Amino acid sequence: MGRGSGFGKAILFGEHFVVHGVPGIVSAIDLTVDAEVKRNGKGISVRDERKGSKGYTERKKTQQQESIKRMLETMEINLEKISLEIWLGGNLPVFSGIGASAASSVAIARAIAEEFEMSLPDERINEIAYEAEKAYAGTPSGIDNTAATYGGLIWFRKNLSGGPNTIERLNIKEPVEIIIGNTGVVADTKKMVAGVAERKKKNPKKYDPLFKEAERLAFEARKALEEQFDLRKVGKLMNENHRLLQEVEVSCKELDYLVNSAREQGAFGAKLTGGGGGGCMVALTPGKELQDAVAATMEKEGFKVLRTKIGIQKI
């Protein structure tokens, strides 16, 4: 039996913009998808015991099957000659926006590699997971699977020419508390990514300046995190990033509601995280007291909330 794990994530800066070559900042969180794989029976069966948003597993089932097929083809494993039983679990909930699909792709790739006695470095696991992510996102940036594979806080830039992506580990003074609030709306990442690309192509006069602004924010945020450790400034930049995401039409009323709620309760900054159209938001809440206060307000209204940190190195 092969086993593997992949990290969940929170994108702090750059979702959607990273697909088009704008740099982004992503942090793995201390929650994982765990997978077990063994050769047995006929065909490929998946037992998904992850907890999370109602309807998520059912909505993603077809994409999950395609992702596993892509994964096996990339690993050069003959689909006609194997049979696999795949189990998925772990403590990362299946919420849209926190990298659940990428985490599962990394976990399954690692488990398959172990079952077939392949000694694969993280770089190769990341490549395999990226191919699997195409089933969920259409044209993924690669930022989700990179965080799921390596952990930590990462500066990411997609190479639009087909060469290696820029992946740099960022180091900050200390881990910082965040909350991730789930709208409960299961989002279609592939649809959201395609929608931004289509609107950008049709209306470059509007979209090109927004993408330039997103790039500026990413560089300012990196400096604020690494050099200055100015969390107030990071929060302000997160707020600006959310405004840009509203401009490119990937937010929704549920996300905006939670973002505003977090800010009203004292969060340094808040924005949607991930593909948008539902899913999750992230709020910067340094210190456990502020983290609990922001989270408790959302939980009283029935929303699911994760308390975690950014800047945690690989566990």
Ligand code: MEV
Given for the second form:
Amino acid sequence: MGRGSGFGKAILFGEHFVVHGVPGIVSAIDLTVDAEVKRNGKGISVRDERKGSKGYTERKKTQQQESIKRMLETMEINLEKISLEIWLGGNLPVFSGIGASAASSVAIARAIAEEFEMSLPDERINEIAYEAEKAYAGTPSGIDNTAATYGGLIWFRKNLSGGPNTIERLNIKEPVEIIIGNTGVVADTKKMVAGVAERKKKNPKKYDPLFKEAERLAFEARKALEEQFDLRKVGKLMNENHRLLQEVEVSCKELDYLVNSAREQGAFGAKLTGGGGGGCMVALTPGKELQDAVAATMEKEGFKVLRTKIGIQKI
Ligand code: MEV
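Show the form predicted in complex with ligand MEV, please, the one above being the form predicted on its own.
Shown next: the complete complex, the earlier chain at its head.
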């Protein structure tokens, strides 16, 4: 039997814009999808025991099957000749927006590699998971699978000419508390990514300045995190990033509600995270006390919240 894991993530800056070559900042979180793979039975069967948003597993079934097929092709494993039993679990809940698909692709790729006794470096696992991500996101940037593979806090820029992407580890003074609030709405990343690309093409006059602004925010945020460790500024930039995401029409009333709730409770900044259209928001809540206060308000209203940190060195 082969085993593998992949990290969940929160994008702090630049989702959607990264697909088009704007840099983004992503933090892996200390929760994983775990996979076990056995050559057994007939065909490919998946036992998905992950917990999370209602309806997520069913809604993603077809994309999941396509992603596994893509993975096996990339790994040059002949689909005709093999039978695989795949089990998925772990402590990363299946909420939209926190990289559950990328984390599962990384976990499965690692587990298959172990089962087939292939010794693959992380770089190759990341490439395989990127191919799998196409089933979930259409034209992914690669930011999610990169965080799922390597962990940590990462500066990411997609190379639009097909060369290697920029992947740089960011070091910050100390880990910082965040919360991730789930709207409970299951979203389709593929549809969201395609929608932005279509509107961008149709309306460059509106979209080009927004993309320029997203680029400026990413660079400022990197400086505020790494050089200045100015968390108030980071929070303000996250708020500005949310406004840009609203303008490119990927937020929704449930996300705006949670973003506003976090800000009202004193979060330094809050924005949607991931593909939007439902899914999750992330709020910067330095210190355990603020983190608990912001989380508790949402939990009282029945929303599911994750309490975690960015910049944990070991992930
Ligand atoms: C999804 O977590 C992030 C998006 O930017 C898609 C991608 O970059 O692949 C929406």
